Amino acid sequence: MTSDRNTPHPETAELRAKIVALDTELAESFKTQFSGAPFLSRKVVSFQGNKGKPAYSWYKYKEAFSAGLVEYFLGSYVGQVSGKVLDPFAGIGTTLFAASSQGIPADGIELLPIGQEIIRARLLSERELTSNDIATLESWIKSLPWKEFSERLPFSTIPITENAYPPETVEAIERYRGALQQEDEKVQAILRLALLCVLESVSYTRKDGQYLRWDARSGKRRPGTKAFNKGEILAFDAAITAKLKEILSDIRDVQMPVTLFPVKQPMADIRLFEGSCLEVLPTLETVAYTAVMTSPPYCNRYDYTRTYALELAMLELTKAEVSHLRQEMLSCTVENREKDLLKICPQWKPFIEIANQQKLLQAINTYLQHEKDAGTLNNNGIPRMVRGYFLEMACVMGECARVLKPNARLLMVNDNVRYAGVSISVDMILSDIARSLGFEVEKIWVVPIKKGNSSQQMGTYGRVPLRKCVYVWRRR
């Protein structure tokens, strides 16, 4: 860790001293279990690793990790074991799909409905879309037929994304949304899908972090800022025409008589429980999992409700409903206030004082907290999203103890992250928190290429590279 180009406050030198030398501690308790993992790249845990990967690549979903790093895990750490796999932070599916690929049937939860939508859809592709489902399909491609279409069916806006496309572009998407309405369910959910993929390409905005980047073309510039220009912003017909052709071209490839895709077995079942993992987990049987596969919502202020905006509003989702989403997230934003653990589950109160107990987590809740009482963090809501993260994940960890059979693995790819000038080893204080829940440590493999802080932090207290991790836990 480094020091602050400023002198720091006495006080504030003490906490950070305080916090190095626990997370020294602690590293030294785990220092057998870190090992490097050259089969790792940021590729692999991340949606890159996905790219050109039939069915995987249709939606740029850039919180996933690649099918390839979950096929490497389970056939390393699940193999012929018979049983099912689990993910709580299900996303676009990446853990379901790949283990189903394999025989290996999968539950997944999922909160944000863009990631519902898309699983929803890649299981009708794969196993319900008929001959004749497709050769509709092949005919929008061929007749464009929302183009002379006349009953436009209007999308719903919330703030974030009013004026998010070029006028031509809002007639386009709504002709084609009133088109679509004419066909079956099952076409119908694979058009919507395609439209869903290409949302971002045909709008003003980027993805970028924490928020939607505005194109200076918008109007939305903000006086005193830099002019943004995310390049070419496609026409909605080229796009939405490109984007069904991928789609068709993967189903059709891999066409057989009676599935889609062939596999060397039948694929398992999969089975999408829509809803927080906090309150949906509860609910599961316990000693139920083979496996547990993930990646939680890193501890990054990033808020998926507005990076996903634009999509979440073509699913009709109003501003109170996107909201109210941000609030059942896991706490991994400024905005995310304190959750009542205890009322959602009141089971959980072992697991609350274990993260309590954990000592470098409350060295740094009350670092940051100081910070906060001083008035020098960029956002007061941190302490509180950071305290809330992990307690939690603590909960989540528990359930996952709860519902895994004995000596099966739980595997979560997460990030390390940094808040006024001091790094967080959330890969070694979750796994504190984990051995006190049950399970054993067998690896903490770290991706090579390491991560920088954000361009604040850097600005501010210099560049630190920061950890990305795959976690190995074994349920004792």
Ligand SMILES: C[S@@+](CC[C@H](N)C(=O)[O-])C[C@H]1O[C@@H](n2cnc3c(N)ncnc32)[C@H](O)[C@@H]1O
Given for the second form:
Amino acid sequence: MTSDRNTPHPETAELRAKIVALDTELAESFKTQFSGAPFLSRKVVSFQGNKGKPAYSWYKYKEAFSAGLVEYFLGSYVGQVSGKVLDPFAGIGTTLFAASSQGIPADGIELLPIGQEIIRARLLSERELTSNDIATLESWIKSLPWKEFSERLPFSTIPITENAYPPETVEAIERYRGALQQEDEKVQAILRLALLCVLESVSYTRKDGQYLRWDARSGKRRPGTKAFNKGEILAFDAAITAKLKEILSDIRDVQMPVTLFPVKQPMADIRLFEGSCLEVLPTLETVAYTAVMTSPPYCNRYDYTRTYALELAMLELTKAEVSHLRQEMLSCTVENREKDLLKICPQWKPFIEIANQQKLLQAINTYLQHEKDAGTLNNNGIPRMVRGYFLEMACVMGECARVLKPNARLLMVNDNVRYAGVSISVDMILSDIARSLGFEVEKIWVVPIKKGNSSQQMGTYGRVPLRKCVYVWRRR
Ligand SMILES: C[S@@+](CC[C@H](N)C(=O)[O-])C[C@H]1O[C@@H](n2cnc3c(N)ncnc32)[C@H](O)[C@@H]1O
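Having gone through the form predicted on its own, I am curious about the other one (the form predicted in complex with the named molecule); can you provide its structure?
Then the entire complex follows, led off by the chain already shown.
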């Protein structure tokens, strides 16, 4: 069978037409919930909104949303209601810290050790560092003790992180790691945090969604790609001292006695569960939370275990451990194998049935499988990823419905995606599944597209730009 994007095969055209018809029908059923959101911007729903914000900007986690968004949501929907907030995809803990600073306790689940490490170090910095610890850290900025330190502590690499740094940077990192062993645990944790925060900037790599891009100076190049220059590669000593200064200055601000700033709330408890939310959620208490605020991985093939490989290797994960994490992640890469969801939790059968009955999703699954069989997909893992994504999300959402109190809100940031020439309305499919799981869909806020961006995104095939939305669901 032949098919190109301009003149698709009749069967392809028919399957696509069915998707468009079902999409239009669903859009009609959500027409009162869809709403423009001039108060939201791409900046607020992304990490950019944390730029310059004390502590939130230490580690550049490109997949994070802003503390401002969490504060807005808590202010609008949660208010002074007593209770606890949950984020099953906690990342570097934006929801947790923003809720806690407003006096609302928060629980988070995060799979990747990089997010876990950032959350733990930040908690320690806010709650446990003494003035002596701070003085020790200040002495590191003044005297750069690693420079004269003779015992280097080598770090491990995995195949995708080999030769990621200039040789003088490797030496400096090893001396830094050696020297920090002399300090007590709390000081070590902050020094390690600073190291994780500068790795990308002192390396030949740049994080680029699906993979790490390599600067041509590394001598590595992905086959079929153009030579890439990431700009300045920072010298280690300058990068680490600047980062330590930033961290210390923020710690001093956060630790200011509450009495100096009477408006400031005391920080509420934060609890971090390390692991997959698919495993942890079924262990959480029923009707225990006042809100869920989250952003799952998008169904966009972004592979966090590759983009964050430098950090995972520095945290001493082996290649096998990184591959295992890739499989544990919510299915969002073409390498994800199917998960045995009923083995994880037999009670999820109704959630899986609900997803399997969602008509638009089923039409999309049929279409992608058809295109795979016809050999037209650029990667045959796409149908499995899309199927897995929605089934796993249905289980996560079903669990969220179980742990939320009546009338509690769930707020989710997510992006629509496009495969094989077809737009997938992730927002409407998940919201429709949510209705069957016991939620009322209150709003689907559409994040405005920057002016000038849309024609660029429309590309050669007259594509419409993909929606980025914030969904607000209320537990019935
Ligand atoms: C879009 S990011 C969330 C970022 C977060 N809102 C923040 O501001 O830092 C999605 C997160 O989900 C995590 N994740 C992916 N699969 C997971 C799973 N099965 N269980 C728990 N976390 C998972 C990823 O590691 C990533 O940190």
